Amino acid sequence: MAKQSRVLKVGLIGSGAIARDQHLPYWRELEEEGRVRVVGVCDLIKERREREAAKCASATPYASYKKMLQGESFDIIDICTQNRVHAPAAIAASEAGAHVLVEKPMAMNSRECEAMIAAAKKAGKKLMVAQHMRFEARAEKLKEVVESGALGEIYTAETKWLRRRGIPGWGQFHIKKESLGGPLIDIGVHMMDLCVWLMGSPKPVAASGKVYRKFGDRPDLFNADWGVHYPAREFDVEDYATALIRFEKGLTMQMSVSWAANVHDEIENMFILGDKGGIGLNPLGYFSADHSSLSHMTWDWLSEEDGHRREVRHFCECVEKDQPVMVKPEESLHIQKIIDAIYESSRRNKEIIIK
């Protein structure tokens, strides 16, 4: 790749676990390549922001993202905060003239997503949600199969991610006012985004779902390796969600996710069915049949490169070369509309039309 004429200035808002482990290492890698310079790291916790800023060549720690945006001009802002901060931080960053990469979920509701998209468009800047599973090698190969037409007419899909005991015991995932919900918006957003993208990003038209809270608010919860570090009385989100989503042209998708469920072991799976073939995540491959046989095609080796690394490098390159991002913000808005509809459906015990 040709050397860029200008080094991009990057700022991080939120320097907790996802930033520390899956974002900042790859921005520092790009910094070492001379393509970016991390100039600001913002976090409410003093020790955390100072520690992560010190790992960069010339980053200033900030306690307030508003002050950070006022104190420096940025080409890219990467947002890794609690869900409730995604929209206001992204809007402020766009208004300050920065391209925005924001961790999933996009926001707390579809209205916030729409405001984020409007701010980015007005500023003429890029906006992308960090759906790292799209960037994994297995997803790349499944997308190639779908785009080859090997599935024929796609008509339905199913996706699930069930943890036996895996409630996040850190941060504020378990508090509705901070995160909106539990596994639906935490890990369900990953599985639905990947599945809908592989299906060709059809427009959702309705959803019927139910969410449950059976474990998270119990003081006797045994949470295996995840630990429990929150007071049980604070837990006011779901720990299980299930739904049926309808799309245009008669397509459907079933979804179920849990942080805690009485299953044999953790289940992470997805399959998409067409009239000529289907694809699956676990086991990974393409499945088809003819008049006398059933067949399964898979890959002997796939890159284990972290999807987060590919995601960060992709966004950087999109800014460098002024190219469109893979995860279009309008696609993330559709996923948020599905999430909103599932929560509303659970409250009202009826299917919800998605507009």
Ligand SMILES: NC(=O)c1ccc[n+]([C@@H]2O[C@H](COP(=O)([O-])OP(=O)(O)OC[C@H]3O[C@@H](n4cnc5c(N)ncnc54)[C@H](O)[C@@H]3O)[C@@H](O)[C@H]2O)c1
Contents of the next structure:
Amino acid sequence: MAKQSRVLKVGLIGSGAIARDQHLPYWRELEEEGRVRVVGVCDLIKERREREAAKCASATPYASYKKMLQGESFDIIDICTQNRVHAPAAIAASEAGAHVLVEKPMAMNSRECEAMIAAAKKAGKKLMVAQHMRFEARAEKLKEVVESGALGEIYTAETKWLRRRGIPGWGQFHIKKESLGGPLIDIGVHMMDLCVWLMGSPKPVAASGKVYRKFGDRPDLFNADWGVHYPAREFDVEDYATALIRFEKGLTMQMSVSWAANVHDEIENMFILGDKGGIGLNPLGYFSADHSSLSHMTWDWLSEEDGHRREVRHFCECVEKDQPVMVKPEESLHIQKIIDAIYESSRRNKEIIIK
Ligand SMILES: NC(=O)c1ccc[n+]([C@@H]2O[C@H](COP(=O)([O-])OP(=O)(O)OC[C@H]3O[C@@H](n4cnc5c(N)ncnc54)[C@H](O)[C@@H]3O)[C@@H](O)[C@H]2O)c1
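The form predicted alone done, now the form predicted in complex with the named molecule:
Next comes the full complex, and the chain you just saw is listed first.
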């Protein structure tokens, strides 16, 4: 008979938008299945911690994560605060003996990421960054195609995610000391993680990039459905970033991302190119040439299950069965090193070597 694992105790640090819409509903599902119990919900804002705690069977709302970690023993801590709090909360949770799931980007710089990895290793606990796009069925399919060898030798990747007007109008996304940066660390981190993972996680060796702020701090900004709930003078991150990243073995990746750019409509795409075939996200497909003509393969039906749901369930299962996590913290550290290098390159107007 299969061993019945015990009910895991889960705590949430940060109960704002992503926790409310894409983490807690899936922990609640697992709670209903009898696999976890959400025992603590922490947020600085009383109304948020009380509202989200009340949705769970027996969760206590906390105003301080330090007090929460002292007051209970947790198997899993899920961190959904703004980026500045990711590292200190993750380190405290590892030191308290919990496995840690933390929202993207991993932290504010690669030194913080290294400290998070060291704390998790010392505690003998898991650490995973919530790169939910890897868990979507379309990413899973593309990975399957890559692993079949159908691309031949992969040499480069390109990705673009440009919004016409789509600056997050809530939270701390627009403030550098809280979030580190704008679209590069918000949506760029998703696309870079996906491309690098699909390319087989090569080690980055250099990056050259430039970031711009053209819209976010303008009081006349038109931001359509995203709302403008921040004073424009507070906006001190970029709203556009572009970069060329070099990896070991001559691989490269080009990337540009924006929260606001004068383009026709939102563009969200990536390609991984090999000498036998290529893959793309939008339209989703495999592109090659066979029998002297071009061919294009796509898939008629793929699950539309939310990647966040699969990610939360995956993390729970990894803890239950003591299995390795899909998003390795060392891979997230490499992405953070690329981000650090792009900002430095933009500041210093030169290519930065990544060590
Ligand atoms: N994976 C995705 O697609 C995705 C989408 C949106 C946001 N995110 C990430 O999720 C994180 C949160 O984003 P959000 O949109 O939920 O922001 P948000 O501002 O709505 O929520 C953050 C919450 O954290 C709380 N908080 C801040 N400091 C805290 C502390 N010390 N202790 C406890 N709570 C604290 C805030 O009060 C707030 O309620 C960010 O890192 C963001 O990058 C990921």
